[in-house]
Partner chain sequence: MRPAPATVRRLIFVLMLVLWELVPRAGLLPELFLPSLSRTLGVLMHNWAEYAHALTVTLYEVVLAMLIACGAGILIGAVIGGLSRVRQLLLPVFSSLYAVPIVILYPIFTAWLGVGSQSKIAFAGVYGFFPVMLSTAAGIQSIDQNFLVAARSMGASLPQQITRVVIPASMPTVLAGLRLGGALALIGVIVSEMLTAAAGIGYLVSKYRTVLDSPRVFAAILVILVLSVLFDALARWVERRALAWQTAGRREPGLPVEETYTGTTVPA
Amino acid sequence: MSRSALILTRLALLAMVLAAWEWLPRWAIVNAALLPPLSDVLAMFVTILGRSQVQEAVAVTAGEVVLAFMFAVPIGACVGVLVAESEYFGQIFRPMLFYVFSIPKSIFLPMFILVFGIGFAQKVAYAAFSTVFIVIMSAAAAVGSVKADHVLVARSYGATRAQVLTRVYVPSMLPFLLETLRISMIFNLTGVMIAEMYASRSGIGQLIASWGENFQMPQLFAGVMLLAAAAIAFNETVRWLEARCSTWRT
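Structure block, one chain, which must be in the form predicted alone:
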């Protein structure tokens, strides 16, 4: 299938879903109290964007997401490279990392609430904790993807450890790390949303939970649409960067 045909197929499928969302509730095939028509949700989306309460909540959530991401990604990448590059540290920490990675992180949320209280620090810490393990595992896998011959040649020419890292590992790993950023943002945003919906006094997740509890379905779907738009924008930006760096694969 050609690229243009693929795009047309995707657009047709999207149009069918949106049309069904609009008309199924209006024709009473689906309960409009549970699934409001798309036009009502879009109107509510525009309305809530103009509310200062929502704008403040979005700013709080954005700050939490960015700060947690800034903590989780560098720490996770450094640990992942260390575990993959050092056989000693790999044998010690790799089994433990796999064990912790397999545990649902939501069970640790009460511990973060007890330690940090209900507030900004608790949500950032929990989101960073939820994200750092996927970054570690992905970074370790990215190091394993680097061809050993390239590292051997660099060291044969007298490259230092720092030069091998910056001139061999980083260019080879960059496309994989960009893909890791896309995946880790999903975990990061999910961690923030869980923390806000479970125990929080601010943030868009707290508002969405409140709308759901009060059966305000247009506001609920508008809030979900807002989160989806932000996630899609980040995902497509990183995908564009990944495509630009695809020629760096070795």
The other form holds:
Amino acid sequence: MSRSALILTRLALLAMVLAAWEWLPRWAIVNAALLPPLSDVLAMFVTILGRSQVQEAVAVTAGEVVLAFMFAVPIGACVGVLVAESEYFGQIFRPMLFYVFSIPKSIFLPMFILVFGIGFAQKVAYAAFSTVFIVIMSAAAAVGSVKADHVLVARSYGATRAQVLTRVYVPSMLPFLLETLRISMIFNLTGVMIAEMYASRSGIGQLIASWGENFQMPQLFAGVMLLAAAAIAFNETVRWLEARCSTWRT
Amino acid sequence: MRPAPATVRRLIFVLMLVLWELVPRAGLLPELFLPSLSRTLGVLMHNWAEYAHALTVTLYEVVLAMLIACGAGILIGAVIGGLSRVRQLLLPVFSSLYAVPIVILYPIFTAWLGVGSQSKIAFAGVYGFFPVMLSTAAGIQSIDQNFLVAARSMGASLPQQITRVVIPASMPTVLAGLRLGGALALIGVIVSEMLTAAAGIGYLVSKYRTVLDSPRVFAAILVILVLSVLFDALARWVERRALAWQTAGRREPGLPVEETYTGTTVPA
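Shown: the form predicted alone; wanted: the form predicted in complex with the partner chain:
Next comes the full complex, this chain leading.
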């Protein structure tokens, strides 16, 4: 299939899904109290965007997300480089890191609440904690992607350490680093959302949880839509950058 | 001569247990923040019936969620991976959707299905579905086409091609996906039990946290940690057994199954 045909088919599928969302509740095939029609949700989306309560929540959540990201990424990247560059450290910690992925990080939320109290710092700390492991793993994978041959050639031509770093490591790692940022942001956002939904007084996650508890379905769907749109927009932007940074490879 | 990595790992593990016991005892951290290991184990023994009951609820939800995640994941993954039209059409859509933190959908599940087990099973099933689906699609897609050509030229029928070539060749990726999907189903159940529930081991964490009963919170955390260790070990064992034929004839036996890090992990 050609590119335009693909895009057209995807748009047609999207239109079908949206039409079903609009008309199934309208024709009472599904209960409109459980799935409000799309137009109601969109109207609510515009309404909640205008509410100061929602704007404040978005600001709080954005602050938590950005701050947690700024803690998790540098720490995780340093540890990741260490694990990848030192074979010995790698052999010790790699299996442990893989194991950490099967643990639900949310079980440590009570500890964060006890130490920091319920608030901004606790959300940031928990989100950074839940993100740091994936940063370590993908940073290690990024370093591993640098070809030993390239480093060898650069060294044998007399490149200094700094030159090897800027001319070999950085260009080969760039697409992987962006991938690291992209995946870490997904984890980070999830961490903030879980922390806000679990125990919180502010933030978009707390609003979503309380709309759900109070059966305010149009608000709930509008909130989910808002967050999903933000997440997809960030993800697609980084993916676009990734594609641009790796064009020289092929 | 540096000690073997496995020895260092064991030492770190023992050291963590010792610190868990000694740090609260020495008064470096208040019991409220971290009750000592012996105290936690004591509480766990003493309230065994309560924890065992919660564990059965959780396990029931986890097993059903895994069935949903793995069943739907393998089926849809096979369709998407096997049919190039569908793959071109839908795979980019799924990887875009993957950016959305699935946990925000949980309030919708509780509103639709109530606070009982159904909402946890459905949520955790969706949570584990994506990695299974994506890795099945990748596994089917990555089959060496020469295998299929060889099978066809020797007159294999379509069912034979599927059972003798496609399934064995895609096995490693699919099994890695199942391990990931299973772990995520477990994580999904625990997360959802912590958020809104009336039973289960995650619920115990939340319930005792609100009354600041730290030893009971840590007893539940300990049970969850052991549960996820056991699941991981079991899944790796199955993987090794099922893939033993791949390395059977080779000189170096016991090559570890390549850790598949494909970016299809899902946050928790």
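Model, not experiment: these values are computed from the prediction. Numbering follows the first chain given and starts at 1. Definition used throughout: the rigid core is the maximal C-alpha set that superposes within 1.5 Å between two forms.
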property	result
Phe93: Cα shift of 2 Å or greater between these two forms (core-aligned)	yes
C-alpha of Val81 off by 2 Å or more between these two forms on rigid core	no
Leu165 C-alpha relocation of at least 2 Å between these two forms, rigid core basis	yes
